[in-house]
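Below sits a lone chain in structure tokens, taken as the form predicted alone.
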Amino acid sequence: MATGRTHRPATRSRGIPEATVARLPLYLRALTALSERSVPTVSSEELATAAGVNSAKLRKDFSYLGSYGTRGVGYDVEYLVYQISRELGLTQDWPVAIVGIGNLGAALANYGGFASRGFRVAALIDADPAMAGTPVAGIAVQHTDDLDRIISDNGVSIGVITTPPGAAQQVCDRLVAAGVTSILNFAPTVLSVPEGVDVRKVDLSIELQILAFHEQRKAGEDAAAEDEGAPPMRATPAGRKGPDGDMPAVMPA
């Protein structure tokens, strides 16, 4: 199997839009589930539903891959798995280095789903001298002083940053200087990288804030619906006396 340093995926040279590239893993996940159930073919509508997109968008995305399916039959599941995997570069081995072996870094190192998708955790790196030599997921943690050598020895081209935000940019700079050209950033900060280096950011707090927004909006809609269903307040006849004098014809809300 080829390693990650031999070549890069051809999606850019083929002119596949970034939005399509972002949806390819969704299709692959749905197709893999179908493959595990020994489903031979799937329609665009069925696959679109499983991937959470509309069928027209799916067919457009697949046209960039040269896959158009067969009328009345649909798409060949195994071939699409291969085709998307090849386009994403998952038919080769991608050595990954994780920098920052705290709770999150250790959890990622122990995640078993990387290997089945073409990603091999090749190195674990941390700035704490006390962590050096500590085995995590069967891999000995190495110190950041040796980062350049570690990246070179393992042919790493993808780095995962799980450090505190204050250390993330410095780690990023060192990874790039060592030859890493793709970075997955879990630190809650924006990284500055030179042209030719790709960064994907995963910020769980932002995702939670977005969910909180939707929860608040739903709560507001529910409250509005309850108000609409409440019986209207009865008007009080003009001139009627209350304990504090004349009452208005309609009580204020």
Contents of the next structure:
Number of protein chains: 2
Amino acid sequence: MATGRTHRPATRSRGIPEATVARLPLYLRALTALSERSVPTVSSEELATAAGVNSAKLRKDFSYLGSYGTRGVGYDVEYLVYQISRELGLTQDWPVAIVGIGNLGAALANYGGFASRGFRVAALIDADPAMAGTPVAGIAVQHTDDLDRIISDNGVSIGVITTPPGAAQQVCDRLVAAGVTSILNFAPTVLSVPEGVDVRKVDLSIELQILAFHEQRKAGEDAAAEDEGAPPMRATPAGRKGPDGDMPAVMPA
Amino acid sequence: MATGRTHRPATRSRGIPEATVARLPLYLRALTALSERSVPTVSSEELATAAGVNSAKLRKDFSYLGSYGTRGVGYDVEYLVYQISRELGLTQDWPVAIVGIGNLGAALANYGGFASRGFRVAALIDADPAMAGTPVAGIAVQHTDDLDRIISDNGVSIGVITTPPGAAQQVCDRLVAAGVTSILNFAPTVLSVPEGVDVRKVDLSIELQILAFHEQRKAGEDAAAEDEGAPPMRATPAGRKGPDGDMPAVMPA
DNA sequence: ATGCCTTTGTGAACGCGTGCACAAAGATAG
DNA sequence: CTATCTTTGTGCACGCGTTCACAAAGGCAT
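Alright, leaving the form predicted alone aside, put up the form predicted in complex with the DNA.
Then the entire complex follows, led off by the chain already shown.
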């Protein structure tokens, strides 16, 4: 069980709470919009509503970065944009490799939100030899066989996995072996990575399932038992446990 | 400020913590995999590692659902699959409409993970008249003008927004007016919705930015100031605040 | 039937995140 | 220069989520 860790960054990140880090991009986006409208300063109240958060939370978040901001006035937009960008590491160029050029991979390759934030799609990689050379979003797809070299040559440290679930772990291992230390995983798989490698997971169907839960709570509850097909009471398919007739514990709740 | 709320479900959801709900799909996936391998029972320890979580957390999560599980043995896989599915509302059919059939919308329409979880893509909607009628993932794209009727006719209560950011709020309003009460938003926009409507947000570039932050912490820190272009010290572009010469507070940290 | 062994279910402690509420800080007007 | 007004920055309290650790519960062997 040496390589079990997943998803939690081990290093607590120099005092800035993880929850705050997750909100910084939100602030940055709102600030960028203000900057484009040439708004010079903004109060915590205004910026908070623009970002969809509480103003107290926003101020506390900023306090972790330092005392940017002028009492009685607010925050200087340009200055704050720069500070947050720097804190997030967006002042440097991040070459990104996308592995698995299916529908989703292609969509990500075309996604504009990356380039505008300092992320550059440096390579597209797929296991299908037929795709090799095909341009997607203006970039030629390369074959998995060359993964190692591609990662090294481009200095890629962030990899995006959009492969089928069965291939995800293998691709992940190869990426890590090639030097990738941050992975954004779209495959519905739990990835095992060595210490020091960060994995973030985006699962499209999970989000829908969470919505369905709340949706059921909203609409349902009154129409409680709709049709109610027979719950699979087969706690003992054939193998173990109970040759003692039927299972009584079918309706525990 | 009547329609300000976003993202937080107001109803606390009958005692099941939000964090637990968010993990149920994870457990469900792991259990489904076990089920396909015809594994009859599983211990909290095994299931926890398969789902990538702590075993104590898993047991506590399940305790909110009720006392399914047998001490000394573990959990019956099939039974648990059913219970979690029911709790999440996946035993019923959820017609989903996707609005904005660009690269991402098309990718989602083709995504297999939806259908296998009880979600059915009932309609694809786009504002481009040229796309109307075009089949995507076997479904003909319909025009935004008919959005209202499409939602009603199909009984859609969950909408997915994959439009450009500028159109997101408008589409959102129309979806809500048509009866949608849950929205999965892929556009980088803060949506305003009335009370009772749930919004979940998936932002691809935010995830990358969070990774970049940790990446910078890992690799950087020693190579602290790389090239360091001039930080925008223009705290006063022209308008307000300070005709008092230069700003001293350029390097507060 | 009895005792051992495994695994669940949960009480309790702890730590993180959130929100309140206010004092300190600075701008602005007189 | 003084008073007033605005807005930040933060100490504090509270609640949620996580984790530990163990008693209760059940299976299984003898």
